[in-house]
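Okay, so here's just one chain, in C-alpha cells, the form predicted on its own.
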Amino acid sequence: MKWRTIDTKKGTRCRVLEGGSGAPLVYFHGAGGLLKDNPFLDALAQRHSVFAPEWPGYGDSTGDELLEDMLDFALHGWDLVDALGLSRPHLVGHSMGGMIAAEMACLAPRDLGKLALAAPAGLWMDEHPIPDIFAMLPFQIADVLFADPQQGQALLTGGADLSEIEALKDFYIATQRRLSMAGKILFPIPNRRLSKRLYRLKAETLLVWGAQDRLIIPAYATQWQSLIPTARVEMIDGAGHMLPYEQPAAFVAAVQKFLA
C-alpha cells in the first residue's frame, strides 16, 4: 500500500494510505491514529480497494482547526469520499472512526455500501462508564486498550523503549497531538447524541468487538444492537479495544465475510 495526499473542498489536506483492487472500502482510524504497521489493511486490500485517510491533526494531515464538532468530522468524512472520487464505498471504522462512520451513515444513508464498526465510540451507559484516556499517562494507555498490554505497548510505540527519556518525550508529544484532536468529539465523554440519529441508518451493519475490551466493554455491543436491530455482532477472543491490531486475521475474516 502507498501514501498519497488529497485536498478537500473545505480546505483540509489529508494523507491517505491506499492499495488493492475491488469494491471501494474506506477505513477510518481511531483516536490513536494509524500505527507504524497496519497488517489488517494489507489483508483487506487483497479483496478491496482500500483507502485509509488520516484525520487532520494526525500524521501529515492538516486542517484540524477547520473541524470543531461532530458534524464537521462527519462531513469531512464525506468530503474525503468525494475527493477520492468514490461512489457508495463500504465504510469501516474503529473506535472514534467507527463513531464518525456511523454518523456519516446517518447523515447520508443511501451513499454507502455496507458499514462495519469495530468497537465504536459514540454511546454512553451510566452503569458502564468509559475510562478517561485523556487523564492517563502514556505508559498506562496500553492497559485499557489491549488484552495483552505488553504486546500492545510495543505496537503503540513501534518498539521504542519508553524508559529512555527521548523516546518517552517523542511518544508523549505525538500522543497528545492526536488526543487534542480526538478530544473535540470524545472529551469529556464520547456522547454527541448519536443514539438519537441511529434510526436513520439504513446500511447493513456489522459490529465487531474484542471480547476482552476494557475501554468500551462488550456490553456496549448489545446497546448498539438495540439501536440498530438489523446489525449483527461478532465477538473476537483474545482481543481488547485495539482488535484490528491485536487479532488482525480474525478481524479481517469477520469483515470480509460480512462484505462478501
Given for the second form:
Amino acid sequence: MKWRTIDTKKGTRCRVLEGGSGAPLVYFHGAGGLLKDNPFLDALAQRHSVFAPEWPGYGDSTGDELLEDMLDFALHGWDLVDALGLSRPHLVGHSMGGMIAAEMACLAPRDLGKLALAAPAGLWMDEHPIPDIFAMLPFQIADVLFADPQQGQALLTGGADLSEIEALKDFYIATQRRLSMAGKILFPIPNRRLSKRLYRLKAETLLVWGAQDRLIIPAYATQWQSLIPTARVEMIDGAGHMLPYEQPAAFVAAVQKFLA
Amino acid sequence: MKFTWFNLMPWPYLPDDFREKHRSVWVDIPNTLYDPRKGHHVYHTYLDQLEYAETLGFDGIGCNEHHQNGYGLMPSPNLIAATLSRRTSRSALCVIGNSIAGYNPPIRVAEEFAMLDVISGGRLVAGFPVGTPMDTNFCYGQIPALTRDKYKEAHDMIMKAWAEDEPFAFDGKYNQLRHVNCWPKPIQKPHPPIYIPGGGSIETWDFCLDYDYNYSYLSFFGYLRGKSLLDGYWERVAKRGKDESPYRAAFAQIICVADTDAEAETLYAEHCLYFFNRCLHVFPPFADPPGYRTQATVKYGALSQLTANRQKILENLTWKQLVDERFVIAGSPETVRQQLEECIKNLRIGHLFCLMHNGDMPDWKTRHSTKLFAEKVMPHLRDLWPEWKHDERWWIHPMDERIRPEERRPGAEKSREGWPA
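Now the other one: the form predicted together with the partner chain, given that the block above is the form predicted on its own.
Let's see the whole complex now, leading with the same chain.
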C-alpha cells in the first residue's frame, strides 16, 4: 500500500493510502483515524483496489475548516470518490466512517456498489447511551474501544508509553486535532438524524460488529437492522469497537464474503 | 484604579471527602449535594454581600455565568444583576458575562443586557465570554470546534442590534432572524462597556483590540503566573499600535485581608483551601474538549495549561504555597497593599476584580475582609495610574437623574402627574 495526495474540487487536500487490484473499495476510517499499522487494508487489497483516504484534520490532510456539518462530510466523501476517478466503488466505513458512508449512500443511492458498515456511529438509543469519547482521559479510551484494552492501548499509540510525558503530549495533541474534527458530527450526541434517511438505501448492506463492543454496543446492530431490513449482520467474537484492528482476519473474511 | 467586588457564589456545603468521592465539581456533580432550602439562605447572603460592597465604595459589583456546578451558583447572572439593579444605584453592575455562543437566538442577550442597563440607569458592564468548555460544550452542547465561530456571529448580531435604529435581517450561519429589532435599547451609547473574559486563548487578544474591548484575564493562579500571559497581551497591544491605557485590561485576584498576616491564615486558610480543593476539582477532559482551544493556542501554551498538571498542583496545596505563589493575596492591610501594588503594576491593569468571598467562607469573615480592604487598602491604590486618570473608555456612564433605592417611595406621591417628559 502506498500514500498519495489528492485535491478535491472543494479545496481539501487529502492523503490516501491505496493499493491492490480489483473492483474499487473506499474505506473510511473512524474518529481515531488510521493507525500506524492497518493490516486489514493490506488483506482487503488482495482482492480489491483499496483506497483509504485520511479525513481533513487527520494526518497530513488539510481543509478541515471547509467541512462543518454532516452534509459537508458526506459530500466530501463523494468529492473524494470523484477526485480518485472511481465509478460505483464499494464503500466500507468504520464507526464515524460508517456513519459517513451510510449518509453518502442515502444521498446518492445509485452511485455505489455495496455498503459495509463496521460498528457505525450515527444512531442514538436513550436506553443505551454511548459513552462520551469527548470526556475521557487518554488512558481510559482503550477501555471502551477494545475487547482487550491492554493490547488495544499499544495499537492506539503505536507502541508509545503514555506514562512518558513527551509521548503523552504527542498523543494528546494528535488526539485533540482528530476529535476536534470528529466533534463536528459526533458532539455532543452522535446523531445527525441519519435514521430519517436510511429508507433511501438501495445498496446491499452488511453490518459487522464486535461482540464485545463497549462503545456502540451490539444492541445498536439490531437497531440498524430494523432500519435496513435487508441488511445482513455479522458478529465477530473477541472484538470490541475497533474490530478491524482487533480481529483483522475475521473482519476481512466477513467483508470479502459479502463483497464476493 | 477601579475595583469590582466579585462573588463567584460557590456552594458552601460540599462534603470533606468531595474530592475522593466525586470526579468533578462541574457538569456531572450529583444533584443530591444541592439543597434548595439552604440555597435560599446562600443566595440572600451572597446578594447582601454584593450590596454591602457598594456601600463601602467599590466601583463595581460583579457576577458571572456557570452551569451545572458547585463552583458558582449563577446559571443566569442576569437574574442576579436584576436583583442588584433595584437595590443599588452607584456601583457598576459587572456581568462578566453571558456566554453568548450558547444563547439561541443571541438577540436574547442584547435584550436582557439592555433591560439591565435601563433598569440600573446605565450601570451595566457587559461581558461576552466564550464560556468555559464545561459550560458551553458539556452543559450547553455546543460543538467545540465551531464554538468560536458561533461566538463571533452572536457577538456581531448583538452589537448590530444595539447599533441599528431600523429593523434588519440577520442571515447568519447559526442564526437566521428576518426581523431584528432590539427593544429596549441600552442607555449607554454607543453601547455599555464590553469586557471579554479570557482564560488563555491568544485569539482573544486580537478580538479585543479589533473592537477596543477590555480584556479580562480571569485566573485563580495569581499574578505571578498571570504575568506571562498579560505580557503577551501588552506586546500585542504595542504591535497593533494601540495606546497602553491600563484600563484595557482587568485581572481577577483572590484577596483576604485581616488585621495581621497571622490572623489572615487563621481566618481564611480553610476557606481558600476549600475553594482550590473542592470548587476547582474539575474532571480534566471537561476542561479541554478537542477543538475548544485552537491549534495556535495549544501550541502557544505548549501544554502548560494541561489540566492534568493543574490537578496535580491542586492536590497537595498548603496555605503557605497559596500565599507564597500569590494564588491568594492575604495578610495585613499593609501586606495586601504592597502585593497588590506589585500585581497591578506588573500586569499593567486598570481594573481589579476582587475575589473576596472564597469557598465556604462565612458571611462575617467575608465582611471583615471586605471592610478592611475598602478602608485600609483600596484608598492607597486608587491613583496608581495618574497619567490615565481621566480615561473612562472602559467604564460606565450612567444617567445622572437615575432612581435611587433610598429615594424610592412607590405610591407615596398622590400628585396626578403623567410620565416624565
